[in-house]
Structures are given as C-alpha cells and as structure tokens.
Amino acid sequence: MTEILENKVAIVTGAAKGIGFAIAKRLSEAGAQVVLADIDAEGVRAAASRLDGAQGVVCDVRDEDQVAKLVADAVAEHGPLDVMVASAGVATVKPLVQMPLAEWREVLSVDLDGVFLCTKHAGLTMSQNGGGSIINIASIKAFGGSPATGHYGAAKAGVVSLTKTAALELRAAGVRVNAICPGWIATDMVMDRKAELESALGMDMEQAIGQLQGRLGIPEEIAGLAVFLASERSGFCSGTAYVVDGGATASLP
C-alpha cells in the first residue's frame, strides 16, 4: 500500500522530544522525507538517527537566517518542501505583574516569532514550487485566560491569528495553512514546571485535568492530525485551527 506521504518533503522544528518528534516520526511512518529542527543541536541529532532516513539540522527558530537556510537546505538535498510543522515552544510559569520584560520577549520570539518565519520561509517556497501544507502548533491557551502563563498565550492566540492570514495570502499559491491546538499534553516542558503550575492553578495538576480533559493528552494523539493534515486528503482543510483537549474546551460553562 502506498503511503499517504510517500515522496514527500517535511520539516519539523522543536523535533528533539515532545510533540515536535511525535509529529516527525508519524510523518516518516506515513513515508515522509522528514528533516527534524531544533535548537539542541545533540538531541535533534539523536531523535533524527531513530527515524528512517531521518535528517537532524540545528536551528534556532528566533534567527531569520537559520530559518530561511534550513529552508533552502531542505530543498537543495530533498526536493521540493511540501510540508512545514512549526512546533518549536518554550514556557515559563509567573504572573504577569511579575514577569520581566525579557521573560515575555523571550517567550514571544520563540513561540510567535518563530512560527510567523517558518511560516514566511515554507509559504515563499512552496509559492513557487505549486503549494504545500504548513502547520502550526498552537494551544487551547489561544483561546481563553492562562494564569501564570500569559506570555504563552499571548502567543499562541497570536499563532492562529497568523494561520488564518496566511491561509488567506497563500491559497491562490495552493498552500494551506492549518494550526493544531493542543489540550494539556504530557511533555517534559508541562511535566518539568508540575510545582509550578500547580501553585498556578491553586490545586494539584491532577485535579485541574480532571475537570477539564479526565487524562494528560500524549504527543502521539497529536501527531495523528498532523499527518492527517500533511496529506492531500485534507486538500480542502486550510485557515483552521483544530482542538485537541479531550474535551477541555467543551467543558467549560
């Protein structure tokens, strides 16, 4: 059976660990020619060597010049690029009347800033190599208050905005452009801030997933629509931003 992504060309950022690798490794499964990008430049290198034929590229998403090169490389040694996942985040927990202006930049310039130049970068090649699909990792956190994480948010509401107009600026080109939002995920960038969070929420995490979702959601429960959205069977799919929370949402009054 021919795979759904058989001869195809993807890039992933922030695909060392979590959600980025889940996503890598489901679109070289479905037979992706899968480039992983990260800023850990020794464990970008170690997740591309358990994929088939997996290549792992240092790159710092807040730099437009490592973008726009790992961009080009992709497509001098591939091919064509046919499917860029903007999945590389950080997050830190503190109240906004007490967070430093560098913690808010800091956070913007990877989550939202990196985005909108993977975005740039993939939209400008594949305009002129006949479309592709981009996805961007946002979060439910776009879409209602985050206590404690109000940089996070900020930026994740400001990554669906940027789907949606981009979506617009590249259909004629046949690019679509689709963002995944994400419920609570267990990752280590969730799971190494529990204390945190929990001090946040004023309750154990635990007891706060109950209420919303019953369970912490895995990467691979992401990764499915990703796949599903890098292939031509999502052909009529773009400017939208797909929730998965188990739930979360839904459950709110």
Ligand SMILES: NC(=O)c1ccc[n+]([C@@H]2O[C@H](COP(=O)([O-])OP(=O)(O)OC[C@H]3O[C@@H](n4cnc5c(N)ncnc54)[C@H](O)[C@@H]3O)[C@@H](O)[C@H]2O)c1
Given for the second form:
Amino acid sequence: MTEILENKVAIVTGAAKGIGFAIAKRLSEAGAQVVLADIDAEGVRAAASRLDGAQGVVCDVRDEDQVAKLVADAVAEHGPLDVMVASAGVATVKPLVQMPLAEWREVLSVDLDGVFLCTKHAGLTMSQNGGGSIINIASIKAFGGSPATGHYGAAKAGVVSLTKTAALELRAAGVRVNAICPGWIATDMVMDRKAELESALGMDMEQAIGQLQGRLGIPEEIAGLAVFLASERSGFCSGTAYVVDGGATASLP
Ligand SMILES: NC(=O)c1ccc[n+]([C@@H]2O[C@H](COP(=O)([O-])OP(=O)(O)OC[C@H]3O[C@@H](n4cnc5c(N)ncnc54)[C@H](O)[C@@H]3O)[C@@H](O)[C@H]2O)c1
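Please move on to the form predicted together with this ligand, as the form predicted on its own is already shown.
Complete assembly follows, chain above in first position.
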C-alpha cells in the first residue's frame, strides 16, 4: 500500500519527546522523511535514532536564525518542505499577579514567537515551492481562562489567531495552515508540574481531569490528526483550530 506521506518532507519542532515525538513517529510511519528539531540536543538525537531514516537537529525556536537554518538545511538536504509541525512548547504555573515579566516573556517567546517563526520560514519556502501544510500545536487554553497559566493561554490564543491569518495570507500559494488544540495530555509538561497544577486547581489532578475530560489523553491521540492534516486527504482544511480534548470544552456548568 502506498503510504499517504510517501516522498514528503516534514519538520517537527519539540520532537525530542511528548506530543512532538508522537507526531514525528506517525509522520515517519506514514512514509515522510522527518527532521526532528528540539533545543534538547541529546534528546532529539536519541528520538531521531528511533525512527527509520529520520534526522535529529538542534534548534531553539526562539531564535530566528536557528529556525531559518533549520528550514533551509532541511530543504537543501531532503528537497522542498511539505509539512511543518510547530510543537515546541514550555509552561510554568503562576497566577498573573505574581508573574515576573521575564517569566511571562519566556513562555511567550517559545510558545508564540517560536510558532510565528516556524510559520514564517516554512510558509515562505512552501509558498515558493508549490504549497504545503503547517500544523501549529495550540491548546484548549486558547479558548478560556485557566488559573495560573495565563501566559500560556495568551500564547496559545495567539497561535490560533496567527494560524488563521497565515492560512488566509498563504492560501493562494497552496499552503494550508491549521492548529491542533489538545486538552490535557500525559506528557512531562503536565506530569512534572502535577503538584503545582493541583495547588492551582484546588483539587487532585485525577479529580480535575476526570471532571474536565474523563481521563488524560495520550500523545498518540494527537498524532493521528496531525498526520491527516499533513496529508493531501485534508486538502480543503485550512485556517481552523481542531480541538482534541475528550469533550472538555463541550461542557457547560
Ligand atoms: N501536554 C499537554 O497537556 C498539552 C496540552 C495542550 C497543548 N500542549 C502543547 O503541545 C506541545 C508539546 O507539549 P508536550 O506536552 O509534548 O511537552 P513536552 O514538555 O513533553 O515536550 C516539549 C518539547 O519542546 C522542547 N522545547 C522547549 N523549548 C524549546 C525551544 N525553545 N526550542 C525548541 N524546542 C523546545 C522540549 O525540549 C521538549 O522536547 C506544546 O506546544 C504544548 O504547549 C500540550
């Protein structure tokens, strides 16, 4: 059977672990040539070594020169870029009134500036080469408040907005741009902050997650949608933020 992403070239940022790695793995299994990028040099090389023919590259998405080089090197080595998945992200837990400006800026610089830079540089090369698919990983926190993660939610709302604008600006060049908005997914981003999140939520994580979305999601449950959005099967999908959250945002009090 022909794989749906055969001969496609894909970059995934934040791919050393978590959702980014799960997406890179599924893209690779669907036939794509995948470049995994991450600020964690050891982690990204180890992650790439687990996937057939994949490459691991160090890139800090906050730095425009590094993102431009990531894209240019991928094109030079593998050919025109077909897919960009911007999954690199960070989070901290702090109420807005206690938030140092530096901490606010740090989260915004990875979670919003980083996605902007990936969209910009991928969009530029894709629009010069006949098109492609850009997939930005946002969050359900783009759509509402969430105690102690105001910086993160603001960044993710920004990601949804820039995704829509990029989709309109790049439509004529054949570039589709979409966002995926996961609910709570069991990765280090969540599990490493369990105690802080429980304190902010005022209850056990199991209880909070149970009320919100039944259970924690797993990274593979995000990866399937990413593969679909990367492929030409989603050719009429652009400018949309797709929620994958076990129903968390469906509920009213
Ligand atoms: N886990 C969740 O519940 C959840 C929910 C909604 C959205 N998200 C989003 O999904 C994406 C992936 O998160 P995850 O849960 O897999 O987190 P994770 O912590 O498991 O992985 C994040 C990856 O991003 C990398 N990274 C951090 N800063 C970077 C930088 N400046 N440049 C390049 N790489 C960098 C890290 O090294 C790490 O490998 C993030 O954008 C996150 O905001 C996660």
